[in-house]
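Have a look below at one chain only, the form predicted alone, in structure tokens format.
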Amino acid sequence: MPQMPEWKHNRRILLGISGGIAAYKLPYLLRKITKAKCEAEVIMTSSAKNFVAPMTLETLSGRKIWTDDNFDAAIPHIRLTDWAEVFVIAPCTANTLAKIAQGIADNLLTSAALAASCPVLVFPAMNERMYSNPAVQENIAILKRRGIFVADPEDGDLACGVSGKGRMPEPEEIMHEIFRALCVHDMNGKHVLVTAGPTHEYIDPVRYISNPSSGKMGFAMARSAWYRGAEVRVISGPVEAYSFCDGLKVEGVTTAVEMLEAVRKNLDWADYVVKAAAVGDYRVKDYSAHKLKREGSDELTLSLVQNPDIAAEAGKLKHDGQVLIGFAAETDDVVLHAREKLARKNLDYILANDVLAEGSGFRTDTNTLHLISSSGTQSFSGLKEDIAFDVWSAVLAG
């Protein structure tokens, strides 16, 4: 995961751990929290200590670990929940889930769950038959009706030796949900469509024309909108899986033509369209169904034809109230060329950068972008995650 942006730092996270085998993942989660420069307090049930050592968590958090046999008379469940900005219960066993749903406060963790006024995130983990049991499903429904977030377990191999739905999400996915809970939800109800990554235009079955785009900026824009409450769909060229998070609906494509068709299919749905993909301008006119051989001439001449301009097509089809945000990767006269594209493609905003500048452009975690609209230009530098958050703030402010 890239370095954490500033808005994610110095947040106060309360972790509740109940007694399931998935508790072995909690040191990894706690490590991610501390690396993000956030504070963490930890409550463990007595049975949780059978799966992860309190000393391990105390070392990682730098704080006392709270259990049923080590708290004083200072009402820690009240103090801890008053302190916390978000309360994460992971793993949450069927037993703990039932207690919280029914208002039973017979240990420190469940007492804290009743006292919490901050967002509560619950990550169930159990055998698939236990998870599908009507009693468990009813308890989940009760918590959701009360406004508590209950994550869907993942499918996969379970500790009991079977494969099914019941696995706790990986720490990285839990972190995404934590950040969404901590973020201002000023995009609730909004639909955001983002294109990201490169396209591959194949010459033959083993060779293609492309560019160095990693998709990092596009996925940063997508995650930031999702953190802020939006429903987000991403149409992505070939990128590394690190960019994904479960909250994003990702459709993978390869070529510019495929990306255009996917954009057309989703365009009417979107309130905001972010065209961050580095789409190839050209494709090979005559694709070879078989690998081209080196024998013969020392030279190979390829005939190229223009790919569709997806941003311009979106600009033609833009409906009333829809906001279209384009990107311009330039090497000279960055703002001038971007302004020309803004007008020509009927965009509302365009984000321009110099891909030759140090710490900017393709495959970096940092960037320098100029947000250009009819009302002026704003510039942003720093982590792509930070820039994405600031760009959305500027766009929402109009």
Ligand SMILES: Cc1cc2nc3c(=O)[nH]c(=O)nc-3n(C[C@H](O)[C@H](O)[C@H](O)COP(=O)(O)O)c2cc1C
Second form
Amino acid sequence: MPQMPEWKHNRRILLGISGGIAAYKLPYLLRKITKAKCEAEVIMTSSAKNFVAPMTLETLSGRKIWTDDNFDAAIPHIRLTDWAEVFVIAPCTANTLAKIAQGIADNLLTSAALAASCPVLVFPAMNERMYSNPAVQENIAILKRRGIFVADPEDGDLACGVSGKGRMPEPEEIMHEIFRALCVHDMNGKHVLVTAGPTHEYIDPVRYISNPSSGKMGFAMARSAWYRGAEVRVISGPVEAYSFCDGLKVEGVTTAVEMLEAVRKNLDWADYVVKAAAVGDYRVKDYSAHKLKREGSDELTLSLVQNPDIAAEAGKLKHDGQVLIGFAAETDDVVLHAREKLARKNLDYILANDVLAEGSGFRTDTNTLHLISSSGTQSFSGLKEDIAFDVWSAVLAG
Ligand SMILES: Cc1cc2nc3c(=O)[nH]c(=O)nc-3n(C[C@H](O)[C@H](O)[C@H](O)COP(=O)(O)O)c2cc1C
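Which structure goes with the form predicted together with this ligand, now that we have seen the form predicted alone?
Expanding to the full complex; the earlier chain stays at the top.
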């Protein structure tokens, strides 16, 4: 079994916090960073200390917090930016944004921004009118022109009591951007189409046939490709939104027939197609437009008809150079059945998944997968997140 990559762990992240109300989210972000086993150094502006207590951040990071009135090391802005693999400024106030755009270095945070040679990720957060002010927009354009990543704030309720564009993204979303910045971009320019989640085959308006797929494995494959620089579209059956990230273009579908339609529309576009959805093999022959009543006979017999085989359809329509990766959820003779599907459906790879194995299959965060191709079999075990990264490495290596 190959060693799992630890690319997300032990990374060195410099956090710059300026004085916006969204600074209240920073302890959560810091917690996520340390949970990912990464190290964080924190620089705060003087006004940021009004919004979040340095002691909270110090406790969570396990390190002293760098402020303008609290640094004992010489030239800390150079030392910290030499150390950092990524510099995240969140929240970034209109004031700090303007200073960075103009090259003003009148505090530790803005000096570090000038000194940084690692990727810099800026997360502006402010009132909607401030954000849409031409001065702010021009400063954002300046930073973008210099290759600095500036996140689009979210639309929603703002602390000042109005609703609009200006919210800092949630810590989870910031983590996705951090991982993307830290990841090798060996899929730049590639188009990846992923199907994920279950399908729901409705019997009547309130009942359906489905399976326990959570979409976790499919979304892990999607995020991993996006971290590596690919453009990613996901056709997803009904799943909880926790797996999404803003970088993925997600189209929701319900049934196998809808999923096939969506896949057909995107097939030509894709360099890689990952068929991770657990598509129902059957749907009811006669859908009842009204809720079926319990009265009458003790038994209810449903006639089922076969759904289209989306992976086989993709195999038929496959274009030159396109790589098709299927999944096979099996309960017995896992590798044998998967090999048979690989050939029958004209796939390049199939990931065989023993859904009955401990810590494997539906809903779990972990999995054991066997990547099968004409050149052999490789096995992966661990967190779905990590497996996804390793599977892509294996596929890219050919
Ligand atoms: C209660 C309060 C909330 C504020 N929230 C924001 C904000 O969300 N975004 C912003 O750009 N400025 C906000 N400001 C203004 C900044 O705190 C101010 O421009 C400050 O000088 C920023 O300093 P810094 O950029 O050095 O941290 C707020 C000010 C106050 C008093």
